[in-house]
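Just one chain is shown here, as structure tokens, and it is the form predicted alone.
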Amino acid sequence: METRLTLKENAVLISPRHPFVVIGERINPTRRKKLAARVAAGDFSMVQEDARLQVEAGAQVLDVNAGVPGADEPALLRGAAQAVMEVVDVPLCLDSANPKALAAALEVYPGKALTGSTTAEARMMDMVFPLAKQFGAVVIGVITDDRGVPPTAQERLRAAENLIKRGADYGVPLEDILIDALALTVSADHNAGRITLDSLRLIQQELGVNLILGASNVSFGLPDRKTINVAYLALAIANGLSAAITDPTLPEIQTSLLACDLLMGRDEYSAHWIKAFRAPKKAKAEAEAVK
């Protein structure tokens, strides 16, 4: 099962057979007051800087969120997406629960975008899947349903089955749906991380669909979040995770993911690991040569 995202000629493949895909999370005004104020004013300079830094750090896809309370989200998401595409050439995840905002951004997107997201609630699926079909986009399907967050792996599997079935009803194929088994914070429920890991494994085994997580959520409210996030990503990858929305600018994240690809047999001849190891030495040598 391969999920293909594109921006013009640039393509990214998501599947258990390919290297893990990092979707940069930083273009999000939530809990970032300065960014929220700039975006609300139509100033996308910080958005563009975040885009550059994340791609330089190794992000293969960028999440773009323009959800500022009280603002014109369709106009802002469209503007933010256009601003990002001016400075980088990686595919985008257009991140909104507002179908009008998704449509506004998809109209100007030259390729196969990732849209985030729909839940397994009927009203959301009936709004988002037609957009995905219309614009040829890939959909993130979050396993929350009309009753809330399913408490067990089996119930999350049923929500995933419902998402896939409704997507098929609208002509969205299985490869164009990424299932988000929902990473919840372990500070609120110490079993939350384990239930999500069980859900990843079960959904992948039963449905063969590609899996995604907003991985940083698991550590919210706890100290030393980086250590928790790194460990959780490694465990999730071992249970079938193929992509995550996370912060690529943290060296610990990138190093861990490179090691996971190596150990999971996705780094032929250890090429990516060796290249990453040599990069700092090469940069230092080039800097000294300039002097």
Given for the second form:
There are 2 protein chains.
Amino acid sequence: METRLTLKENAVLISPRHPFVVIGERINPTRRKKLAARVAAGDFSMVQEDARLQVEAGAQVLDVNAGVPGADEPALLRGAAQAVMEVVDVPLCLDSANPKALAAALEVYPGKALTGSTTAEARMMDMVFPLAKQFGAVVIGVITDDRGVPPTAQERLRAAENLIKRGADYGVPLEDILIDALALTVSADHNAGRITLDSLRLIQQELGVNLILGASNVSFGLPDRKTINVAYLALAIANGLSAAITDPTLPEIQTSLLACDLLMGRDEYSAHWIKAFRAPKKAKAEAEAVK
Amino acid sequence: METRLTLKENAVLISPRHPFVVIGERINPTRRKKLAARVAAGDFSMVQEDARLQVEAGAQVLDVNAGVPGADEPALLRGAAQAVMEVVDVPLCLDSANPKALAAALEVYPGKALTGSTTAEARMMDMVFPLAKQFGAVVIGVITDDRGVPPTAQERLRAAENLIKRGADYGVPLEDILIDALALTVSADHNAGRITLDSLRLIQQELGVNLILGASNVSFGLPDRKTINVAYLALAIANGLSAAITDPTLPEIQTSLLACDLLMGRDEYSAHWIKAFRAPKKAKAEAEAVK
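What would the structure be for the form predicted together with a further copy of the same chain, given that what you showed me was the form predicted alone?
Zooming out: every chain and molecule, the one shown earlier first.
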């Protein structure tokens, strides 16, 4: 079963049989003061630059978050999405906890968007799933519920079941839901990484739903976060992960994800792998020839 | 269930619950002309240097191979093992396809050695398992049989079953066998990586045996082999791998394996991870202080 995102005629397919999908995380004002100030002022030039950079680096989908405290998020999310679609043609993940902002952006989105996100809390699901149904969007379902993040893989499976059931009640099919089993930081609990890995496998085996993860959180507070994040994505891929919201401009992450595709049998004749190493060589040769 | 290797009072435990075990691969004359010439002449100084370097780099076990074409392998393997035990105190993997060489080295080994290897061919099993029983050694069982490497995970499971069954016939218990499900090169078959990953999981789930892999072969013939090998070890660990024969002197591999321990819940309080980053800083600070 595959999850399909589109922007006009462009489609991205997400499933364990397809090459891994990277969703570029950089268009997000949280913790980026300069970007936040620009977005709040309705200036999307930096957003567009981030969009170009991430797609050039290999992002197949871009996350667009325009949450600046105190600003008019519906107008900003819609404006940011439109600005991004002027410069790149990959599907978008419209990222907001505010259903009004999601609706404002979905209204102008020409295709099947990803929307992030709803938790397994009734209050959230009852706002987000009707929107997804109305606009034919795919929903990220995060396994937190009224009590927070369930501590065990079995309980996370139950939260995922609740998400899928409520989605179905609203007419959102299984293939239009991506479950985020949440990677908490291992510096706070040394079992946090393993519990999420177990959850991924259990949820996919039991429910057949496709899986997404924001993979950067797991390394919070530790040295050499990049190495941890690269290793975590590989471990998660082996447990069924098909897409991640991460920074595609870090070459170590992109290269490791290509290696995982190669090793998981998703890169016929090693074509993508070999091409990735030819491209820089070719660019270098051309640069030399110009001299 | 854990597999226990010892050298005198030093023990190394191998199981999915324990930190990953790196078996240093460098003491092997194959493809190392200079080392081969020295070993053939009975000069083990280079072997000793490789032993020290690998243990300093974090190897918990050392592979010792003394196979030089035309030379007296039993004498050389015994001599090399003795030379290594003069300078380091980690358990050894006595690595030969020649049972006479294995016997010669096992005779002088003070503890529970790892011996590599037997295939699932009757001819090999009937030579190696009696030796393992006699000397109380652990055996690496490789899933090749009379027809070569079985093409599917199910057939590799059957080969592993045959190895375990024949081991039992000779009195070698399950915990004294490590199964090597063989990583073939993905450049020859783009499904080779995935089939081995599936085999690891299947063999461990069905048989409960501990798993070992020589992980460098998978990347043969491709650019940036190191990145592929690092990713492959992470994918394999997520599928149940507990030990690998690899090069511990490559820092990328050692660091990624530490990250995997951290993320698999085998590094309480992130202690090993944090220590690994403190050690170089401390060494640097000491070097600065001397100036």
